[in-house]
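As structure tokens, one chain now follows by itself in the form predicted on its own.
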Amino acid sequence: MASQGLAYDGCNFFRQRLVLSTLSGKRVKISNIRSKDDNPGLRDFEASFIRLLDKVTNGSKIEINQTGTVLFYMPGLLHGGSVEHDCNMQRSVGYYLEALLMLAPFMKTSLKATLRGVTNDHTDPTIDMLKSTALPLMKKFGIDGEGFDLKVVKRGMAPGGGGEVFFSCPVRRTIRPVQLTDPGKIKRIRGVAYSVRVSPQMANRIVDSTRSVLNQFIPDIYIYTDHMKGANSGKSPGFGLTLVAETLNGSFLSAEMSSTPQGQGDPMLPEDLGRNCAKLLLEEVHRGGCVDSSNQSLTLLLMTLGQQDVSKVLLGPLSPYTIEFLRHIKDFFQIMFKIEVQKPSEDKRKGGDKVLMTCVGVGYSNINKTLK
């Protein structure tokens, strides 16, 4: 590889970084990882995703300083294929689960992925969530066939963990543009309240509450319960709830929350998850957009590297993660999006500002996928 390489500092956006890193080819050398920090270098969960990102490609080069300080990373082909990774605890497999969603259509192979650890935690996206919004999201991008799946298997809850998620995907050798500029009306709402060692009370008294509050907005809400027992409920016990409310465009905006982990800070009760989580989709939808808030990078990335053809997203307001990553884009591929804001009309039931995001893709096609 003659291209030359980019440098940066800090642990921040360290995903975003290595991801579009192992996409576009060029190579990355990050700095000053926490080097001011009483207990410097990189964490062991960011040693846990150079791992995954090992295994998923061929011929990586990485190299850590001493003090994991200084990481340099020269990606390999994305190779796919079957692979299992224990997810380090401190953050849940959506952590991991988001880079892969990323890299998945551009692998030699379908991927086969089975991560084990935390699958629904208070930091990253859930499996739930990621399960309802992103991959029909990806579906309009034109990744989609049998393969196309993912699946709790098992629950874990912090701080144990004990969860394990399945999740597969076909490849593809070109991303198709998309025009995504009306959400439409929300029509119905769909979600799933779960709960590991616990009464499996728990999930209808979250139920219960949730309904308390949308009911007044739309008549169409099947809230389902999911109680696991055994050795499917993982290893610490919790709660939570996955909220989708879907659009007459085939949009999907989510919220979700999970119970206080065991042994950290004041316990939770279902009621008031109920309602805070309504609370939040009802924030979602308000931002609206044809796509929420935690699957806005997903997007962009996706429309930067469709065809050679123009692709328009309407987003809520960007969120500082999407914001930063819209510059990493234009790092390492030069795309640069044209952003208008649109101000809602007078019609308050319209929700906050919009933007509408337009570029012309970089057409990437998947090199590492044989012509058959």
Contents of the next structure:
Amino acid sequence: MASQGLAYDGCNFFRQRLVLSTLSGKRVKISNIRSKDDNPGLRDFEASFIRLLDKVTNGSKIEINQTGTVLFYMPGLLHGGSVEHDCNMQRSVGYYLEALLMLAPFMKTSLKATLRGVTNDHTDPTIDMLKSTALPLMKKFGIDGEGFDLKVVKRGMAPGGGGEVFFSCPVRRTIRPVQLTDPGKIKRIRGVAYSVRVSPQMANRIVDSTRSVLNQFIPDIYIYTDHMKGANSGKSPGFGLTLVAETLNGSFLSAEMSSTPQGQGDPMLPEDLGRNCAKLLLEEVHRGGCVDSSNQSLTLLLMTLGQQDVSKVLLGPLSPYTIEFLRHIKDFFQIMFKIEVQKPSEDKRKGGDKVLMTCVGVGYSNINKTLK
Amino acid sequence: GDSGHCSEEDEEESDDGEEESEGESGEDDVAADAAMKEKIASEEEEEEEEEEEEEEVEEEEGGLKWKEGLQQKASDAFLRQQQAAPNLRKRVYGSVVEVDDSEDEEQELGGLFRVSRPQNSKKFQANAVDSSRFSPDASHNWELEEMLNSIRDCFVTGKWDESQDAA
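Complement to the form predicted on its own: the form predicted together with its partner chain:
Now the full complex is given, and it begins with the chain already shown.
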């Protein structure tokens, strides 16, 4: 291992390693990438991610060996500005956007990214979900103001894609520390039921079945139906649902589900999709906390990079992805969180165990940002 | 002259006093030790007697003794396990199970070919899918009323703490 560089094995947690490397300025070497696979080396979507990273930075040095099993990355400065990128169809735009959300506040000039590809699929958080949960979360850390926006211009379902997403984010010099220890009670549930290249009635069928499950908890439910037509509807048919539960203290818990991609597996009825998605939301409520499971790592990163003050956030159970993220934060920033398990008292019906995460920020300041 | 003599006498007197006091304390110690020994001896005897009594009781009741207080034992064991539950911080920052290739090297066929086995058993999947999605707990069945009831107070329609008010 080089004196400043870090070495890892395997392609898992690829994005968090490269993102943390870019933010900390530490070099990283990843070896044994699918070295025992029949098709060894980096996949196209990972190569596409590296290209995106190259577009938003200035002076990054990337070396990949001939088989693609070893990657060496020396990060440059985060530049930002207007970026256009055609994302690989193997993963949805959410895969790329999750990393951009982590990097965007620390750019030299504010990022205006246009990403094209699959907007909604199974494996990654969809754009609708990131819009309704990640953006309000980042606002709590002081990343706010004009031009903080994420929108679906064209919707593209897997596998054909053809969607387009616009993301813009202002830059910040420092990140505000937060104290999110009480999520508060859920006051309303909102959602988006989307459908493209299928009957618009599909969205209504999703809404009805979702309501049948969630109405036993709360009456304030509104699910928008979003049916995109013509050029805005992408290349593949499909439908899906994103649900967001909003609490009194402004926390957002979300769940989502999309239809099986055309030609892959059994087709799904919109009624089943609605019911199952509602159950996923209940599961998320059971996990609880001030941040939902898909945004845990973004929260922990912003806490780490905050000013030198204490940040506290109550989370649900830590996901395997988040646990690995914590280990990586320790490697790159030498920050270890205080992790306390909070068991709910027996007379309260508030779901499972919660975890209180506490840390002191590294006092990261955005040296890339231009002074005006 | 006088003062010096006086001081010597004082010293002698004080010395004597000290010796006397030491002697007294020594005697006291001896006496105390003796008393303690007696006490301990008597306690030991008592304990021995008690143990004998207990043994007798056990012998009388035979093999059915273990069934007594099963519930208490079970709850004690449960609490012990709860307390010994691995510290989350240790699990996160402690030892990471890393993939080592040493195992594969041992499994050589004819010294030339290696047997490559899928690493399904490994906790840490180095080449798994890189996704932030957290799959739900399969043991939760959201059809059951019991499960639904476990989260009722997360909603504004649920029961409120006395300190809080819905208004």
